[in-house]
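Single chain ahead, by itself, as structure tokens, in the form predicted on its own.
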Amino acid sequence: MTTEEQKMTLHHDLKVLETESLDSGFHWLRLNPPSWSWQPGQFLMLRPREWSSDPFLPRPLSIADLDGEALSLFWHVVGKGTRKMTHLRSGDRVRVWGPLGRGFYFEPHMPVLLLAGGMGLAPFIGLIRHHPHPENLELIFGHREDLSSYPLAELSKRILTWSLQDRTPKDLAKLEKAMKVKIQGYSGDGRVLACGPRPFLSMVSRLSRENGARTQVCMETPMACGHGVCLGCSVPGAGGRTYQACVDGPVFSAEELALDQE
């Protein structure tokens, strides 16, 4: 993000419209829309403001959507801040700032392949939506939980989606077949933008070097500010470079990053 950007990030106090519970500790939180521009892949701070000094740092999550209506987040529940969360009831109000770091590039004439493992899928959700040609988008979904977990019913009513359950060393020989005989689809007109867990993103990596195809990565990191000032969200990029997701990406091309050498 450049420095010009950083100046048009945005700081709002915003109320809780409604709160949603799937299963397995999954989670929508939508709240009054801000007056953003937004691009996939894209995320936000968010503290609510009850908060006191446990826990003392907000939390960085995706931005699902963005339109007149919401902004949209989908979470998981993963630790204490994002437990207390469940708690946000309609009406409560929680401080947000971004939107942050680089979204994903693609033009819509594009043929896309969109490959998300579990918590991934959440930029693509907006991006789906939103989509002016949703028949030049293509989804590969890996996922431990079971779909009730997702939105993923209500994507495929979009776009053309495979979904396959990650949970033995024989789902992700499956998962990993059913990615490079896509990739290779995807390598010569197309782009492959990808989200999910580290392992996973290095699988997509390494698939897509051996293809030759144009790929974009989403990182899930941890954070703290969201600024690039506490260093807690280094990546390792190509020619022993260190980036930070936070400002630096979270999405980066697959080339500027080294996650296939780990």
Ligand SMILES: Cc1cc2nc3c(=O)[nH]c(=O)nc-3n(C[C@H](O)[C@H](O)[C@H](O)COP(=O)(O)OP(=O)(O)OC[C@H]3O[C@@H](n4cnc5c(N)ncnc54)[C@H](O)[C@@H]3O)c2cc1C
Given for the second form:
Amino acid sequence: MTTEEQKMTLHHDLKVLETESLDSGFHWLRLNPPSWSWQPGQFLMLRPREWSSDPFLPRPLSIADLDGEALSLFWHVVGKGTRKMTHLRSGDRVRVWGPLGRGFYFEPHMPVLLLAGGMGLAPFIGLIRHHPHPENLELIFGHREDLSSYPLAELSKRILTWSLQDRTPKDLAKLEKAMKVKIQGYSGDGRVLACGPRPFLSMVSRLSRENGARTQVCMETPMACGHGVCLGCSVPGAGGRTYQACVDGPVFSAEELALDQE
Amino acid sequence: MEQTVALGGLTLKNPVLTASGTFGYGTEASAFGDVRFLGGIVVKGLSLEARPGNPGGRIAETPCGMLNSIGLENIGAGRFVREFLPRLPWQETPVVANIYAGDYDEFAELAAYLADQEGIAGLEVNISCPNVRAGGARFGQDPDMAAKACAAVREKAGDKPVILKLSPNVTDVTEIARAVEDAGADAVSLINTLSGMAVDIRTRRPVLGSVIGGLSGPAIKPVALQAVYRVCREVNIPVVGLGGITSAEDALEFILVGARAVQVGSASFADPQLPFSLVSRLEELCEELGIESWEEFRGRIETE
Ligand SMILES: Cc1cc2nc3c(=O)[nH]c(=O)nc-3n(C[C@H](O)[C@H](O)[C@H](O)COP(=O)(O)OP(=O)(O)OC[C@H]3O[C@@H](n4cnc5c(N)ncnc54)[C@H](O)[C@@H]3O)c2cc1C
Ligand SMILES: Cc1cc2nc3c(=O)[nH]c(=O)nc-3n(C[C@H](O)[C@H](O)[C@H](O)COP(=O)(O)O)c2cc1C
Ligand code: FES
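Which structure goes with the form predicted together with the named molecule, now that we have seen the form predicted on its own?
Entire complex below, previous chain first.
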């Protein structure tokens, strides 16, 4: 692709094809698909046309799925922007720019353990749907809300999944134990890919280090620009380095960061 | 209409620049537009040595704007000159280095180093940073300290123009503007961010790791316009206006109250193509409004 073509494909004004609202604040948005080549873990910045000055900033969202039919986004309402996004209706136009950042690295033949905490499931949806050898994938899913909010029934038809509710400290201990056992199993030729809240990723990083697993984590820090110009998304790296989550990540190898010291 | 403007020794092909800290080191946004079409770019604030910046939350959205506490993180002037400057089209678009330092000697050393680089067209001095020698008081909040910082840079900047970037967090911004004009500034730019804060009543914690940060975006435009208007009436050097510009209309408002050029800041987070689209939109808007030259329009606000 030439630089000229990249310019043409980065920034888009896309039409909303369909919206879907699930229980407890979970939503799907399906947009007219841009012709991007993308990797799971990459994200986009989204800003609906009618936001004028408020909300001011665009919002970063994982590419949950992208194929010839639609660009799909899956999100949970946590504040003003994600709430306002629920007002979108089919036919509306949104600006998006992407695919941004560095996604997960894996090869189809590798055994891969996916670890998702809550909304951390989003980048794995397309990965699971399109993986040529789903038998090489396994997912542990820690969640707070009811399972019906997530597309887990669909994903379980393709790959082996383990869902654990994570509401109380006791639940958390159980989740940690389950992850530890699985991470040990993938510490040889396997890869571990994780996405979820910061404490979840810290736990995964520690378990990976203790068990010698090769792990990648997706860092969802708040972002203003998404393309490296504001320095708002810094994450502390190992050895005193600082990384920018939007361009150096959002996916990092666990050793690059110092998450297990948090 | 002819868009060219002269800015303290620089010739800009149009009055649109990017604001420091919102356009990285100049190369990152290349997917959104061609820097050669801009009037100029101002890069992220540089210091002599690289700095890690602030830990913890660095950005928070606020009504019609945002707070940031980046903490002046940067790769250091040397690395910018070696790694980024050669990749920028400085022969075609002026590259202005925004600089900050902890004392006057450091300002002088930094100015001497950067002014010596062929690719750097001018220096913009961020005086909102703390003076470590003067117990952390901010250069930009005291006319004497601002003037001394200006003089230190001016003396070492050779034939490169020096623009002083003024902070709005002062009792009277015109006093600082006059002080730096007397100290030899070739131009002033304003405004930098306003001090601000956001808190979370559930966690009982500040949203920013550094507690207090800088407010930018459309929310601050009236404050910025007022400051530019007042400074334009007090000084004879060119004024660069910024603060909350999101459209060509906003840019013209700053020019109407007297600004020679404008900078696009945090609005380019909401629309990364904005600095580029603003250039052509500004030209169209001048046609629409029948503006025949900048001289005929600039500063011609009628208050009687
Ligand atoms: C690379 C990346 C991919 C993401 N992918 C998804 C996704 O696929 N689905 C999804 O639902 N969310 C995703 N997020 C998180 C999403 O961007 C935030 O939830 C959203 O920006 C919050 O906006 P708001 O206006 O609703 O909340 P705000 O009013 O801005 O904040 C409300 C609360 O959410 C917290 N918050 C703000 N930004 C983030 C963030 N980036 N991550 C976690 N918490 C945050 C704030 O600290 C605050 O407590 C992703 C974030 C990143 C950086
Ligand atoms: C994330 C961010 C980083 C900034 N960094 C700098 C900086 O390094 N030096 C400086 O002089 N101003 C810096 N500024 C201030 C802007 O250049 C500008 O003065 C201010 O944001 C107001 O303009 P705006 O409302 O258009 O953003 C920064 C602003 C933001 C939002
Ligand atoms: S979000 Fe702006 S630099 Fe990463």
